[in-house]
Each structure stands twice: as C-alpha cells, then as structure tokens.
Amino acid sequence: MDDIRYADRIVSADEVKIAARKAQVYYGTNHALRDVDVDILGKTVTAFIGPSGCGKSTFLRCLNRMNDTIPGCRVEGKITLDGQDIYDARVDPVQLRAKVGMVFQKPNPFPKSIYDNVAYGPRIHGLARSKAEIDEIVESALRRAALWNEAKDRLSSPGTGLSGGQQQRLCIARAIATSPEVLLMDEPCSALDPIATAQIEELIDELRAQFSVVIVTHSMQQAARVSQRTAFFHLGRLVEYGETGQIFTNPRDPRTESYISGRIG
C-alpha cells in the first residue's frame, strides 16, 4: 500500500491498521452505505459522527463482520486489517472478532460471574493453558478497564449486579481479554450517566496506547474530547475524514460544517 495524502497530512502505509476501499453495504435492496474509502490508524482513537441512520454503525459493524449475522445484509468492496482482506473466504469471523473486539451501546454482561465474563473469550480461543494463566488474564483485563479495585473482592458475583458504568467497563474488560488489536465501540456511553461517561472517556484515552479504538458517538462533544481523527457520515456516505481539530474548527465540506453547527442532523 502506498502512502495516502489527506487534506490535513500524509499517512504512511505502515500507520494504517484498517483500510476500506469502495465499501458498500446492502440490506436486501436498500443500498445503506456507499463507496466508503478510509484508513484507520494504529494506536489512535477514531470517532464516527453523523445523524441517526447515516451509516456510521453499519460501517463499524463491517470492521469485524458483525453484519454477517444480519439476514439479507451484503458487504462489497475491500476492507483489510494489516493488509489482509477480512472478507476473504479463508478468514474465520470468530478469530477475526478476537482481534477486533466490540463494545455495544447498552452494557450486556453475560449472566455469569464477573470472573467468568472476562475469562470467557480467552477460554474459547484457547489463550491460556492453566487456571493461573486465566487468573492473570482476568486481573490484567480488569485492571486495564479500571475495574479491578472495585471488582477484586467480588469476582464470583454476577456481572449483572454491577452499576451501569461498571457493567460497561466489564464489557470493555471482556473485549480486551483476548488481546485484540482493534477495539470497536458503538455509542458506549449513551446509556450511562455523566460520571460513568467521564470514566469511560478517560479509559478510552488510556486504551489507545495499546489498541486502535474506533468509537461511534452521537455526541460531537465526546468525539472532540476523546478522538484524534474523526469521520463524518451523512446519508450513507463518508463525507469527510481528518484530524479531529480540523474537522470541528475548519471542515472542508459544507455538509460537515452544517452538521457541526447544528443546521442538519
């Protein structure tokens, strides 16, 4: 892959973690997403913003093949992770989702203990050979999700017994326990109160030292706070993509400017 020239900078090929070229999504005959070209960088938080129904969550689900689970959904074009086409027939979607973890809008801990929620992925992917190794992975994931101190004395308690913000951090711990390279977050704070939201945002900033983080958010303020790069979607198209400060202060497309100023959306 050659270097890519964006309006705000030149991106070298080795910085790119995920690349999409002419990505299309169809739900039956509905052409939901059109011609998306984007390069998502390593160790960076990328925010997808845009009005409801604009295609941002649809595109996010393309990045770990979650759209495979939707009847009648078809993805065309090319999406690569470290240069490998993730829609190649030889790619196992289950293994892909271990590399590209996902956190959903509503906290959805399994009806299991806190420990078993985090241990689930490493067990099914064979990432540990002993109970001691699983213990280590669980503790490490809970620490990285800033939940260890609150959970260490109640690991056998149900994950569903935690507060909303704690449940979302548990879901983040569950997602990172398989040591993914990319973490996708689909409006991870929309069901949380302001204090829990602030904790998750702080955590996202810490996680980018280890992962590429892609977050869909309906909150432009959140995108401005947590991301380094922002993609604006509108009516099923990627309108503009660039450095977050530039997108919010000096957008190049009038549609972006209209959305950010509140005239559309």
Contents of the next structure:
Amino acid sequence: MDDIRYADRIVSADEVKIAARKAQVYYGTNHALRDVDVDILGKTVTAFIGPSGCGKSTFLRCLNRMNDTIPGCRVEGKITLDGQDIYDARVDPVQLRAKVGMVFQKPNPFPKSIYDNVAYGPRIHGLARSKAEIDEIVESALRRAALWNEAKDRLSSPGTGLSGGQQQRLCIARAIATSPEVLLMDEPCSALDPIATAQIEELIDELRAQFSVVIVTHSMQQAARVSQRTAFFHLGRLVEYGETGQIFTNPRDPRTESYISGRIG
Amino acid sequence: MSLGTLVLAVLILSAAAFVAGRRFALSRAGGDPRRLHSLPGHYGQHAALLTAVPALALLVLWLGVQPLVIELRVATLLPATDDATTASLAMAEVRRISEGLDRLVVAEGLSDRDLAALTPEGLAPRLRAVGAAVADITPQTLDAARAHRALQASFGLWMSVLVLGASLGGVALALLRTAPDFRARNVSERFIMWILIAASLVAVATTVGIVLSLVFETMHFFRLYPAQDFFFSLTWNPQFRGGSDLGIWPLLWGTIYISIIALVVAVPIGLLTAIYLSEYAGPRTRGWAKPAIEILAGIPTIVYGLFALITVGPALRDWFAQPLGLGSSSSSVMTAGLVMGIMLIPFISSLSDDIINAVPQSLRDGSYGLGATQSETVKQVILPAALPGIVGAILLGASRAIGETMIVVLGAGAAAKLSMNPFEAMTTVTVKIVSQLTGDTEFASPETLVAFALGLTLFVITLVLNVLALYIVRKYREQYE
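Got the form predicted on its own; any chance of the form predicted together with its partner chain too?
Shown next: the complete complex, the earlier chain at its head.
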C-alpha cells in the first residue's frame, strides 16, 4: 500500500460550508434517512461511505435539492449552505444548484458538442457577456478537468464520442464551468477503469483548492486516498463522521470498524 | 370434398399427429422423458407441423394454379380471338355459366345425362332463375362451361387426394424420424422460423405487387397521354369525350398546400402537448389526458370530414373569408387543412411523447444538477436529444396528410385550381384518384388510367418522405447514443 498516494489530510480552512441538523428523508412512507448531523467544511474533500442502500446518495442529493425531482420524496430537518436554510421557501432550487454542482455516477454528457456541453451552465446562468468570455471559461474548465489537451482539437465533435473516463472528466468540466462553491460527486468513478479513476482522483485533489468536494464512493481505498473527512452511513443513519485518518485507523464506533475491516456491508 | 372440410381434415390430422408424435417419442424412450434429446412436446410439435404445413402450402399453391390451368384448357374450345379483352370477357361468361350449371344441378336435381343433353335454347332464363347473371348462351360457351365444370370437379378431387396424401405422408415421415436422439427442438424451431419468414414475405410481396401494378398501368397511361403534359401542364380538366388536360400540378399544389396547413396546425400543438405530458404533467394528469388525446386518433376520418363540412367550413366562411373579402365558399383549403391538422395532433403528440420519454433520465438530472430550469432543460437538452425521433414523427404525419382523402372531399371541395388564396376551394391528388375511378368506365382511356399515374406519384412522394424520416432518425441516433 506504500505506493498509493494519500491526500494531504491537513485541512486549511475551518469554515463550515454546509451544515445538516436532524436531516430526515422519506420516500413515500419509507423513512430512508434518519437524524443526520454533518458539518461539511469549505475547501475540503468529504467522502461518504457505507454499504448499498445506506442513504449516502440520498443525503448527497439532499444537498442540492435534486430529490425535488423524485416524486414522493420528502426532506425534513435543517440543511444550511453558508448559514442559509436551503429548504426555505425563499430559496430557488435553480440558484442553489448553480452554487452546488453535481457529477453523477454514470457519465451523462448532453447530446451536444464538447464545447456546448461545457458552455451549457455559463450560458444558462448568464456568466459571460461575450463569446470570448465563454471561450475562456470553457478552456479553463477543460484545463482544470485535465481534458484540454485531449479535447482542444475536437471541441465541436459530440461529447458522447469520448471514452468513458473522458466523458466523466467532461461532466466534471461542465460542473466546474458554472463556478460552484460545492461539488457533489455521486460515485464518479464506478463506471471507469483504474487509470481513468486515478486521473479523476488526482483532479478531485486539485479541485479542493477552490471548492468543497463531497464524494460518495463504494471504494474505501478511494475514500482514504482522496478525502480529508469521512462520513460512514449505515441503514439510513450517520454512524460516524470525522477526520479520514482517524475513521480508517481508529474508528470509535464498532460498526465502522466492522465495515472498514470488511466484516459487514 | 369442399375446401373447408379439407382444411379442417388437415388440422384434425395435425392435432392427432401432435398427440401421436409425443406418445411415440415417449414410448421410444421407454417412458423416460430424460432420455429424449428434446421435450416430448417438441416431438409432438414437429409431427404436427410436418403434417399441416406442407399440406396447406400445397393447397394454397394448388388453388392459385388450378384456375390458370383450367382456363388454358377451356380456352381451346372457344372461338379464337386476338383481342385479350374479348377473350377475358368470354372466359368470364364461361365461368358464370359453369357456376350457373352448378346451381341448376342442385336446384332442379339434374343428373349427368340431363346436363349433357342441355341445349342453349331457353337455358339462359333458367340459369337466371337460380341467380346466375348470364347474358346469352352459344353452343360453344355451353360446351366450354361443361368442360370447365368437369375439369373443376376432377381437379378438386385430385386436390383433396393429394393434400390429404401430403398430410398423411407428413405424419408418417415425422413418426419415422422420431427417435430419442432426434433433435426435434431444433427442427421445430427452424420450422417456426420459416413460417415467420413466409409471413413477412407476404407483406413484402404485396408491396412489390402493388408497386408493379401501379407501374404497369402508369406505363399504359403514358402511352396514351404524353408524360411531359402530365408532369408540366398547369391545367386539370378531364373530359370523358377525350381531349382532356391532365396536368398534375393543380392537384399536387392542393395536396401540398393542405398538408402544409395541417402540419402548421398539428406540429406545434402536438409537440407542445407531448412536452407537457412527458415533462410537466403528473402521473395522474397523464393517466387521463394521454388516452383522451389518443381518442382523437380513433375517430374515423369521415367524421372529421363531417365536422369540416358542417362546422369549420361555414364558420371560417362567415367569420374570416367573407368579412375579409377572400371568398364565399365554405369548402376551402383552410377548412380541410385545419381539420386535418386536428386529426394529426394525437398522431404527432403520441409519437413524440414516447420519444421524449425515451430520453434517459440521466440527461435531465445532469441539466437540473447544473441549475437549469425545466424549460431550459426541455429546450436545450431534451428536444435536441429527441429531435431525430420527432422529425421522424412529423414526416410520418406528413405522409398521412398527403394520403388523406375524406377530409379533403368534404372540407376542400373537388375543384382543381392553382391559387394562393387559402379560402378557395381546391382539391388533392387522392380526391381526384377517387373521382376518376368512380363510375363504370373500363380502364382503357387516359381519363381513368391517369388515376394510376397519380397514385404512383403520390406513392413516390410518401416513399421519399418515409425514407427521409428513416434516414434522419438513423443518422442522428448514432450520434446521440
């Protein structure tokens, strides 16, 4: 395990970006998530781990109100972004999602050119006044997503023509082009091979300089590699949340220990 | 043996063969199905198929060939003629007399000798009395009819014998082949594949047949009427005395004009309906709204035609055409176009709705996740992704509009005119096909044969539209998935 590069665990910023208090999620009558209290820090990578169906993706989707699009889903409790309740009636989910971007499990580029995929967010949010500005945003987003060198000569070809790993980096570029404050990633590497995974992990570590990143992952190694904070979910509850090194080497809760040592999950 | 009994006999034999094949296979395996290569049912199926299919195929083939052979033989008894029309009329007369003799035999209980003694004198009224529409009978036609009847009887007997023989042969062959290591499953699967291929060939062969018949009649027409006049003349003025102007343009223009109006009505409304139903409506609204819209598609077009004639036409005339000084006719291009557009709405909305629903949810999530609103998502992500399918739906709708007849007859009138005024009566290719062919004219004059040329033109246009639709759908689908 010595050759695996672990992320720097020292967190420079201590500001709380997103805070959840007693968050509950119901799908119809099914109580999917109970009493989740989490403080997600700014400029930090936070990993959510846990067995399938434990509620980690559900909680992730609460953070930018993507659950609003699921019929029958209800969220209770309090989730704040920079101190403001995101479930407040005055908050427009559209604006919230511009600030809290999301990358999905399966790469889902739009049926458009690579350029138009990245320019999509800046255009709908009116972030640029001229074509030149959009060009600039697209280039810098693709550079930050480590896709510029591969894509710069084929910006007008369809995004769906890229390989799986490139598509996922395109989706990340698309998400960071709107300059979000938080980037949510729902198992971003589960459909990728190890090389593409390594590229994305490196990318996540670089993105930490600008945003706070929340990543759901099934791979405990990945959580250990990329994150500074880790939350372990089990059966719809947050079991343990803390510094990644401590969770993996010295968990306080016996369930966490069982999971990371492979006895449950 | 009549045809029905024969088919029934073959089917009963086939059912018996199923049971026998199954039993026989089991007994060959000593009652242990595990020692058989296939399930016992497969052996039964194999026997049943082998019994029924070749026999029925033989039957169909025989029924197709028999009249040709009989008529070839009977024709030698008739006075020789060079004219194909006269010959076919004489042959039709022979068939009617032969049929009449059949009925006479039943009605009057004639023996074979009575039949041979019949003379043409006074026979015609007796045949008409039993319901055979014969005109006058000559000794030659009567002889020919007798021969026709006799041949039919003997051919019928041979057919029954051979079909039943084929059927029994099938049973025997199946049982002979049945053994524990005989691969009955593979054989019957292959058999079924061939039946399916034969079924699809029927549709293909019919298409080819329709096209060929259109092409031959059209060639016939162009021999009587110059093609350049048909394609380039701007007048449509058929005269049944001869000397007609048969230019296609007034009709084609009417067709195109009405179809464009119909699509201008149907495409936006249908598409917006589809977007509402698939993206905005909740499951409950969707549950009743979608069937309600699809009911529109079930209304016969003649009913739409009545709606155009009685409601839309007069309303347009009173509220638009007359106040604007554009015309005083209640049948107009606008009437037919509007009503046809309404007819096409469910067609376009239902197809587009399915296509929009097929756009993966992950694309919607991706767009919402970037902070796009619902209408931005629809406009920028869903519609572009669904576009090839939607274009296909629109072109299919256009094909229907072009082929529509009843709404035009009742809504737009029958006057062939080249005009830009949408409140004037015009007509389409389909309407003129109907009007050129109704009435008892034989298909020999350019005025009737023009219908086939019109039909072929229409066929080519819709074919091109359909091919275009398929091409667009294929091309863009590859790019987007």
